[in-house]
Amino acid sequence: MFLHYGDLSDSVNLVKLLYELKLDEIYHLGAQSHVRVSFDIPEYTADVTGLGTIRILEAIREAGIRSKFYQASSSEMFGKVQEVPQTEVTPFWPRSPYGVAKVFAYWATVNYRESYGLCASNGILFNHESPRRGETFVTRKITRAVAAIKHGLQKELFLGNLEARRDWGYAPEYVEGMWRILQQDEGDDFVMATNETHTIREFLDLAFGRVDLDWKEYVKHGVRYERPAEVDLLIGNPEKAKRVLAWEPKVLFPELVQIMVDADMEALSRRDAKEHLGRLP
């Protein structure tokens, strides 16, 4: 495997890469992908997350190749949800610069499919988690804190809205779903979700309970983790993906939390990890 340097803000570089590589499949997951951070850097988020998609699509067209293109769309596009559960035809109402940028990227993908005949697809993936989730995202922030508190390396955890409800699935299964989308002969749009919703409070119950701790003794409210505009409820209906792609999630919420907590507990059981965390302020 060889890694090529690229930058979603550099259209010339993207065109050169596609001329050279002539790829069969392109999975576009690049973005400024942190919702809360997008309120702090909205212009950068719009440039990379939104316009970055146009740059890749235009590079495909300019290079004259027939790459199948996958756009990582997001449940955050639904934002202030207009129906429950959300499907491929639910209207979007984004509630963050990140969500706005993803809506732009979604419709850019549809437009290039319809205008230029590209095999371009959107995967509208609801929250998909694993032990590799970034440490600033709430699920991994919780499971990492659980392990650190259990090992005596952390005393408290600050979070924002505990009542936000999300549809959480297991990332490896969703990656398989991405692949299945690009095995289709024509571009299309698919929701991938579990059709279950749980609060952050429920996540805390399971995560801390896994190591016999009561989260109420450790979790504190942090105002800076509140969003200016909250997304209260997300739950997706994956019926189309089940029917067309033969895809459905198998790892559901309780097992997902267990997988993530166990992985962070195992990671912190190693001496080098403990020493590293012990040096943190």
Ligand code: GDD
The other form holds:
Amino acid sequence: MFLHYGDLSDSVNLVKLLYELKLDEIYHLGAQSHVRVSFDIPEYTADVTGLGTIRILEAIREAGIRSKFYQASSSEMFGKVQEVPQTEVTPFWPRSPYGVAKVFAYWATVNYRESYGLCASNGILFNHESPRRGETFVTRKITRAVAAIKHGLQKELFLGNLEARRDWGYAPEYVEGMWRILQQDEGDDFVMATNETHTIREFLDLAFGRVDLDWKEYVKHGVRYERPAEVDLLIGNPEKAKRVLAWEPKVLFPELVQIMVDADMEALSRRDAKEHLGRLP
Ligand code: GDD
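For comparison with the form predicted alone, kindly provide the form predicted in complex with this ligand.
Now the complete complex, all chains and molecules, led by this one.
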């Protein structure tokens, strides 16, 4: 593997890179991807998350190559949901600058497929989590706090809206799904989801319960984590991905929570052990 320098805001560099590399497959996962943050930096989010996508698509065209293109589209595009569960034909109603930018990128991908015959596809992925999830997203924020509280290193956890419902799956399976999408001969759009939805409260119940703690003793309300507009309910129907790609999620909600809590507990135990060894005479 080789890491090249590049930037989604720099089209000349993208054209040069794609011309030199002549890739078979491009997985475009780059974005300012934090929904809450997108309310603070909307213009930057539109530039990188929205325009960044059209810069890559245009770079493929300019470089005269035929790379297959995967766009990381998001369940956030459904926002104020118009249908339950959401499918590939549910209309979008984004509720954040991030969601708006992703809708732009989604249609740019469809448009380049229709205009120039690119093999360009959208994976409309619902939330996908793992122990490698960024620490400011709610699942990992919770599982890290559970481990820290259990180890006596943290006393409280500030969270925003606990009533939101999300369709949470296991990220490694979704990455395989992305690969399956690009193994198709034609570009297309696919929802990837578990078809289950759970509140943040339910996540808290399972995560704290895993280490025999009651979250109500530790969780406090942090107004700064509320969003100006919330996405209340997400639940996706992955029927098309099952039928066409033979893709199906196997790790469901309780197991996902366990995997994440256990990984953070393990990481802290290792750190504790190291610090303990460091203190030995
Ligand atoms: N981050 C965060 N922090 N979210 C909180 C908190 C908190 O302290 N308290 C409550 N929440 C709620 C949010 O309001 C939201 O309803 C829900 O938890 C999930 O928030 P995130 O984990 O930040 O994820 P997201 O659903 O907004 O977006 C993620 O998933 C999308 C779909 O796959 C991101 O990864 C997006 O980039 C992605 O497109």
